[in-house]
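The chain that follows stands alone, in the form predicted alone, written as structure tokens.
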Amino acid sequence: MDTTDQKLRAILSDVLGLKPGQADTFTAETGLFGDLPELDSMAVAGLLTEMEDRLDIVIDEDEIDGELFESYGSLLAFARSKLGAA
């Protein structure tokens, strides 16, 4: 797990309120908007606003659609390009 990836998990602790170390069971696969049911259409304004002051990245409305929160995975790589660590 790299800082990144880390951080994600984190803020999808907090934000969601998960289990602790549910969020440290996720692979690239593990669904998350439908699949969660802690992330609803709600929690996506939380999350994105907690992933934009913990990562340091700002994220543009026309960056965001369903694929983003298709899977961790999808949300992970999204972090990184921001970060330019894709």
Given for the second form:
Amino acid sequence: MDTTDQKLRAILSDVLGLKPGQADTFTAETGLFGDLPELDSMAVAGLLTEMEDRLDIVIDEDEIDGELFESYGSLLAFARSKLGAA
Amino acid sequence: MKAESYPCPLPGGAAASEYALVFDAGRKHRVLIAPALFDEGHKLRRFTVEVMRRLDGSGIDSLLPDLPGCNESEQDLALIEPEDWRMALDAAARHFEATHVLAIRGGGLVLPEKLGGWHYAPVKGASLLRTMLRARILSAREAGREESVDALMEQGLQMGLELAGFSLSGEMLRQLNTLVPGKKVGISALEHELVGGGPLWLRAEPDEDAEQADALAAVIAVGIGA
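Can I get the form predicted together with the partner chain as well, since the one above is the form predicted alone?
Below is the entire complex, every chain and molecule, led by the chain shown above.
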């Protein structure tokens, strides 16, 4: 697990109110948006702002689509691509 | 804990009676709470009251005023700007004879003039605004409508905008976008790391956390020396 992976798990833990260690069980296939009813638009918006702060990236609204939150793997790939492009 | 009210100045020189939740036993140390704003205000209200309960246990009074247009207030939020909130906090500070202020998140953007104290988990107004704009864009998209931050802001600055269920005036949007937690003499910034655990304003569902409330109240009580 690299730093980006760890930070992203920590952010999701904070948003979802997970117990310590619980986010470690996320795999690339773990579903996010559709599978987690608590992730409403306000929670997703907070998640994105927090990702910008903690990962030091800037996310453009055009980059946000449903597929981004389909699974933990897709969100992590997005975060890594942002960091790679920075 | 009891419900009180305070005389709150309104734009245009009028005044209204606004509600305040207080732990008031007429004690020497009296902490005015500048509550978190907008959606974060809802998410952090229980936590805020839990901190007040602990201050009460430490022999410290605390006072949580409703800002005009927020919570139980009957004022129209669409007519309010941040400066009105600062004036409301000033008025509450005088009415309740507060000795300190504890600002939570966005509450620290409208600190009352004369009180020293603490600002827990400071945030820029622009960050609060951006998160609300994003939430609006995301829910519009789910409904099949495309909106953009730039277009919404342009429209909002002229005509006001509804964000996350809050009607915000153009002036509110303009000021919010530029407000930053200032370095104010006598105000100590308390980063969330000091309190520990997951930040409650990020939670998808409002929650409370006894350890976080203990930690924040302890910092205040030690700082006051009660």
